[in-house]
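Presented below, as structure tokens, is a lone chain in the form predicted on its own.
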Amino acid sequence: MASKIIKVDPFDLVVFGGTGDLAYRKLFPALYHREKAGQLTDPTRIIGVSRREMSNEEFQASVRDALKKFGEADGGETVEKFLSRIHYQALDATGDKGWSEFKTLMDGDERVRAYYLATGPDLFAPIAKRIGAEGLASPRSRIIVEKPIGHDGQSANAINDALGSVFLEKNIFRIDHYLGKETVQNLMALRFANALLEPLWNSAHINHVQITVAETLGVGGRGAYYDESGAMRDMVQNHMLQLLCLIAMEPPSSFEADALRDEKLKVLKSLTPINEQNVGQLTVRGQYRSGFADGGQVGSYCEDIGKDRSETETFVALKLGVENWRWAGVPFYLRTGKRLPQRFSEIVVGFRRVPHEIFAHGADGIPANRLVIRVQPDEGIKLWLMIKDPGPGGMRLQHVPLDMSFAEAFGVSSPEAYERLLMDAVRGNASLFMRRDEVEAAWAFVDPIREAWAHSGEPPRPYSAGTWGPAASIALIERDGRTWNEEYA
């Protein structure tokens, strides 16, 4: 069944950092696919902004190359139509050069203007303030900022203060591309549009929850950024805590943005604090060494970043608790890392075992049901159930999945997350974006963990590239009588 395409009114999307990797790899291909779907209307403009001097024609040629490489575009009328929307402005974000020309370019009717800051977080505040000073922030303007919002709670507050001095909170869109993924959105549909699961969605029926974001790649060209960030700030503080919120939140009163974000905020504020007293029992951090990964021999993290020594973690495992009536006593296990054996992101909801077994089924008894939600790749949902093995000869039980692949069920590949998020930002729909108090609450939980690690003086635990992280991360879950999920493939 084909999805219904709802056209958007004409708008201007300005991409600061328009010649950067994010713009070429994700943003321009996403916008091109919306053009191809017939969603963009005339006279929509897409304006790239960066320090580099180049003409409109040169910039359009670079976007054309990016569409071929990352957007599966091979020319044709749609590509030419999309490129006709592309403009370029050389501009110094922290100086005066180019701003008067940019202001002239932006003169015109009061259409929606979305300023996308595909830059480092150190430029968020200067760009926002200059947009305000130049009179370019109208009531219909939005600003979109990439994670990370700061490197700790204090710096995040400073950035949010700067954004809030120019734009209303309803016009600030803090983007987390994980929330734009089809499976993540389907998690809300699964919970709140079906009567089957929600009555079981509590500590009486759920034994534990696992969230894994595994990557086979190392830091690659992001070494300088990553060594200042680490896995906790790069993945846990935003992506993984957001996934946890969607799993654990109470049913919102509506699908309106603030109703959703109110419930996510309650989860973040209900997390059991982790500090110097319990950090050793509830967290594991690691750093990859040389090994065999991603199809070949690879070097260590320090070799990848060109340093002899680093205290930055490339792997994190956590055991979290949500202190409320619904989730009391249910552990949430999170793990993420680089140079792991497989690349995938998934959520596993492990249900409790049946209270009384009437079937003989080996020494370990009947396996518990599991709901496995695969976020990427191969987006889909599997519900593992016990059924009778067909045929005579007694009651032989098998643990098998009810399997729904989105690509097979709908006959199409899921759109890129940025396609949905960009159109939502233009429309002013903030449901899938983080509110300021969510960001503050996430940092309030993460900062004490990082401080406890720093005070401990213990370096990250080593693990070989191509393995599942430090052995302590396996012990973290197995000492509770549980194991990390291996039942999706």
Given for the second form:
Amino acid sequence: MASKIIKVDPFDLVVFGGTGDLAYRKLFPALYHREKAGQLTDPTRIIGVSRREMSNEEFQASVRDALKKFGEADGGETVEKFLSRIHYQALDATGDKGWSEFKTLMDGDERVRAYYLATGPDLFAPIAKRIGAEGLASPRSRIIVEKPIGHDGQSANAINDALGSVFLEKNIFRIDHYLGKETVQNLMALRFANALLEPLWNSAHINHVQITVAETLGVGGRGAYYDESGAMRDMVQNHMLQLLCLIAMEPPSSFEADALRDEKLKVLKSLTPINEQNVGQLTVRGQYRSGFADGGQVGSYCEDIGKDRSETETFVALKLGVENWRWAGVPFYLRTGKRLPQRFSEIVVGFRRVPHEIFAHGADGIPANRLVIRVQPDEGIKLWLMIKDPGPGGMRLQHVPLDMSFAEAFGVSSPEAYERLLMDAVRGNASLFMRRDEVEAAWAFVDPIREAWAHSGEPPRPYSAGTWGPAASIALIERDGRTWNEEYA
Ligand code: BG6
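Now show me the form predicted in complex with 6-O-phosphono-beta-D-glucopyranose, since the one above was the form predicted on its own.
After this comes the whole thing, all chains and molecules, with the earlier chain placed first.
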């Protein structure tokens, strides 16, 4: 099925941190794919900005290499067309070098200007303020920032204040790339475009929810960032809490950005607080040691970051509660980690068991229905049901999935999250971006957990690379009589 391409009016996208990993690995390939899809119109420009001195031609050559490496581009007219849009400006984000040339480059018609800050969060405030001071922020300008927005609530406030002093909130696009993933949006379609599930979507019918984001990779070359961050800030504060919000939110009154974000915010504000009193029962944090993962023998986290010791967690499991009428008493189990046995992200909605069993079925009785939403890879949805084992010989039951694989069903590969998010930001559609109050509410939940960990003085629990994290994370769910989902393939 061909997807419909809506062309985007000409715009200027300025990438601060234009020679960085994110730009080469994700942003330029994503924009190139939009070029290939025919979405970009003339005279759209993409302007890389970084401190390094480089000519336009040198920069274009580096982008060409990146497209080959990360964008499956093997030359041809589309690549040349795309490269013709690429410009470069050497500029010192915190000094004066390059700003007057940059201003000249940005002179011209009143088109949409999107400033993408693919830099560390410490540069968000200075760059935003300077853009304002140079008169480069018109009402049609937008600023796009990556997570992490700060490292705690206080630093996030300071960044948000600085962004807000130059740009209107509706022009600030805070990226959480999980919201750009196809299946994450499908979750909204599943919930709000079908009447079937809504009557069941509450504590009367749902026993618990699980969210897993498992990665096989270690921290790679990002040790310096990661050691300051850890899994809680890197994954839970943003991606995982956003997934939880989409599962737990009330149906919004419309698909407008603020209607969606109002409902997500209510979920964040309803989370049962975790603090020193309950952190031991409700959280587990771990750090990988050496082991066998990602197809080979791998070193420990400390070896990966080149330090003798570190208290940073590479794994977190949490048991959360959402304190409202819909979810009272329904636990939400979250886990995420590096160097786990498989790479996948999924949401499991575990329904209640049948109230009265009339069929004999093993020692544990009839298993409860489960709805499994596979975010990646093999995007799709499976609804596990009980059916009769076919054939004669009495009433034997089987647990089988109603299975919808999106790739098989639609025969198209969905655009990368960044393709969708970049085009949405340019078009001014903020539905898939985080509003200021959401980011701050997420920090307000996460900060006390991190403080409680720090106070406890206990280091993260070790787990061998290639295992499902510390044994305590299995105990976290099993002591409630539940298990982490193992049924997908
Ligand atoms: C990023 C984190 O936001 O998300 C990384 O900083 C993580 O540590 C990545 O690996 C996971 O994203 P994806 O799309 O590969 O699941």
